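One chain is shown next in structure tokens, namely the form predicted alone.
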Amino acid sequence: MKRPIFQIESPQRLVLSMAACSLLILGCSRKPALTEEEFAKAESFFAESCLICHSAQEMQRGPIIDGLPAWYSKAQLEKFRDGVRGQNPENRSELLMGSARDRFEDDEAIRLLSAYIDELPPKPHMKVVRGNAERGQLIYGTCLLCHGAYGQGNERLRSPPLNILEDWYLLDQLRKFASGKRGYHPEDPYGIQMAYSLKGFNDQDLKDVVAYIQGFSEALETE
């Protein structure tokens, strides 16, 4: 039998791995500290720009985005205010969001919103996918070296953390990227190498690498 690529760690170790190879990955990075009045300037704004649709109180929603680090919400926010992302009409979410983007057309809005979102604790999910671990945890190889061996991102690779995001929006964008309704932008390299990359993924292989994923959440929920 082949053996798995790396073995599944108990909870506590895993928390305590995930640690040091964040330490190791992302060096002394910081997050951006923000003021008493930043913050409740930022928290204002996201009450009423952002949690319409990024929080659990709808069923047609967005993703919850809480704790995504800066620079990857700040890049995000970028590409949807310079139309990179969300001008897509067959990726009818990203279409919302890009209709939205007069609320964070300047640069310190953009600033004020990542580092608030950076703030604010990761919340845990329902999971929803269902699929194969197991066999997951051998597609995720493919993953491993931009996103880390327990999904905790890099920044330096602009590869944002996986185990903080929700299984279904994370099902979901894995299959926008190999359908190309994600990733197809020539000014979004990092996308269109993400679109690359599963070539050749059919949804049962994004299902198992989701449900591989999930137990890295799990982990960071017990921490």
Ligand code: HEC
Given for the second form:
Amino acid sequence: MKRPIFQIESPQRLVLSMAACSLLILGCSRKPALTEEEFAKAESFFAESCLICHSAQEMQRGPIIDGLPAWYSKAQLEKFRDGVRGQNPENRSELLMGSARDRFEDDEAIRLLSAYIDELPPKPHMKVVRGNAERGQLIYGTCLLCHGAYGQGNERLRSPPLNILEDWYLLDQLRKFASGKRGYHPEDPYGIQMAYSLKGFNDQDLKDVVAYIQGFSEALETE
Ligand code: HEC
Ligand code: HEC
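So that was the form predicted alone. Now I'd like the form predicted in complex with the ligand, please.
The complete assembly is shown below, putting the previous chain first.
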């Protein structure tokens, strides 16, 4: 069981733990989104079209995305396909991902890939960002409402989990949101909302909040 980092007083705490418990039950009894046949199809599709950039090998050019929830990957793949993400020449890594969009043009491909990524267990990763986690905890107070007390994400608010992502990627994306390279497209209301949430933070603040978020993945690994 993932442990919340923030101490919450009852009765809110009770409500939260009940919600976590029902989520757990739902999670346990959840029917897999893919049949065995679909899973095998998605697996070879992913190996052919995506692994070259999304593996844990040193030469990887993209983030490790194993375990991202299907609703989030689906939303992002649709954004890449429709040019809402991945068309800005100033954002070179996004452009790279955008160059793969001919591989997931139809909705069925996106459904298969998103559900497949969801089923991959999150991978442990190296930590490379240094920052002051204590300061970061204070800053995280502004993120918590959308991303959850332990970075678990919130589907209702379309806010992805942060506790399964590599720290370099978190910092990279925060810098992009803060500098207008992500979350600027008029058809990207959630990206715009995220970019707006970083108003007033400087680069040290971003490093510190990432240092704090790193602690969530430690909690994840010791489960
Ligand atoms: C040529 C390299 C490359 C290929 C091929 C590629 N990707 Fe990516 N992908 C990237 C990069 C780089 C990023 C990060 C973009 C950024 O920095 O904003 C990314 C981002 C993503 C994201 C968003 C992650 C997030 O946290 O927002 C998803 C989902 C994704 N890729 C899925 C796929 C899938 C599925 C395939 C195969 C059909 C694929 N990618 C093929 C390079 C690639
Ligand atoms: C108002 C809600 C909200 C707040 C507050 C917020 N976020 Fe977000 N965040 C989002 C949404 C929604 C997205 C997804 C954007 C998209 O679809 O591209 C996101 C995306 C991200 C991503 C990109 C993840 C990925 O996989 O590419 C990071 C990193 C992130 N947020 C970190 C933070 C941090 C750190 C804070 C606090 C300083 C914060 N967010 C505050 C809503 C929020």
